[in-house]
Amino acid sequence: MKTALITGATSGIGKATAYAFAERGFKLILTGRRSDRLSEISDSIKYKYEVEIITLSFDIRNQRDTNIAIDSIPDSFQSIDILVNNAGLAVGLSHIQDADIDDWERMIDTNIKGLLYVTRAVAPLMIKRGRGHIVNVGSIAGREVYENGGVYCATKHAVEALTKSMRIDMLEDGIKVSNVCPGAVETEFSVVRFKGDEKRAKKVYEGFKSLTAEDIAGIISYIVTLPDHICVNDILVMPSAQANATKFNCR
């Protein structure tokens, strides 16, 4: 039986891949800064596959509290196959120029430090018993720029460099590591990017179907169960509507 631990299991993603996993019978441990939806989330999935599972509610901006939550891992829960770098969000969207800095440092402190201080915790225990997976949550904006989205597109294209030298890193230790990449799914992403507007955050995905949490779920437990002797290393996937960043084919 598999033990994975999700970042950012509370909504969109995290969530959805709590449920793809719990339905394969993985034991869970999710994390998050809401620990009522957490709680919620847990008590749900065991009740409909009855799966084990821990919950962990840390900010993983913060490094010591990052560590200090690991560390708290039960033993029969240490032997981690999975780790879903999912946690990250884009909030603000304007120019350079005239961004709200408080917007880059959440963005950065997130999706680049927060990335860095799970992995740090968790890769040694995979390397410990030679074997295990890592999956980091990337984006289209990791492989293109668009405007008024430079910094979060930065934090991004950082996610790709170190899922690269990740996979270097850690080869010789046996340890896969893969980059999923999405481009529109319509979760709390714009919400957040937003601040809190969800008439505007809703207008992001109208006249097309974008992808969904579940989308992306599905994708990830598909790579995590492959063949040891396999590794995904990269997958982009887009709606059928989507042609890059910024091309849309809206009706």
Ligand code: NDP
Given for the second form:
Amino acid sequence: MKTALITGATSGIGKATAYAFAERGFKLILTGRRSDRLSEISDSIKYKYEVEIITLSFDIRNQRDTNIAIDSIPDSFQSIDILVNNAGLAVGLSHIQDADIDDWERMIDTNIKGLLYVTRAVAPLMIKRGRGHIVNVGSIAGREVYENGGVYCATKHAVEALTKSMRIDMLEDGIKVSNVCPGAVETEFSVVRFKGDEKRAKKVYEGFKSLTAEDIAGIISYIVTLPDHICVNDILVMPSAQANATKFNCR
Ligand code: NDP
Ligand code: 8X3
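Starting from the form predicted alone, produce the coordinates for the form predicted in complex with the ligand.
Let us now look at the entire complex, which starts with that chain.
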């Protein structure tokens, strides 16, 4: 039975991936900052699927807390087969010359440094066993840049670069590394980007059928259950009504 650690499991893609993995009988390590949500989600999954779950509440921007959390994983959960580096966010939407620098810090510290801290702590557990699969959640924003999205796009371009680097660095350790890059998925993502403005967030997904968190979870679940000799390096998945980062067929 596989064991998976998912970051950002309190919402959206991470939460849906937790349910998808539980359906396949995986043991789960669910992480995020909001401990109340982690408990609720863990109880709900256990009730539905009878899988073993532990939760770790920490901020991936804090390297010390990240290491303490990973070190606290009990022996019975330490054989981590899958790491889903999903936690991430966009904050703000503005030109670089006008942006709030604190927004940049949050995105860079979470999407790049946080992903690295978690990977640095978890990868040795995989390498010790000579096997493992790291799935980084990138974005269409890692392939293109768009107006007002400069720093978020830069962080997701970094995820793309880091995915490729990890694949090279850990090749001889038997670790597979994948990049799953979605287009528009309706989650809490835009509410966070617009700092709690739910009305503005809702507008992002109006007039077309966006992807759901479950759509992406299904794809992640598929790639982590392929035979050992197959690695899906990269997936770019968009709503049918989206052509690139900014072109939508809205009706
Ligand atoms: P959500 O806002 O719904 O979920 C984000 C998750 O990240 C939450 O569980 C949140 O948990 C966690 N998180 C954020 N910051 C931190 C932190 N500092 N420490 C620990 N956990 C953190 O958004 P999505 O599900 O949409 O986003 C998941 C990933 O998908 C992100 O990397 C995003 O960039 C990417 N993505 C999203 C797209 C979309 O259109 N929605 C498209 C392409 C990529 P908590 O707040 O409890 O800490
Ligand atoms: C999230 C998708 O287009 O808002 O990564 O950057 S987008």
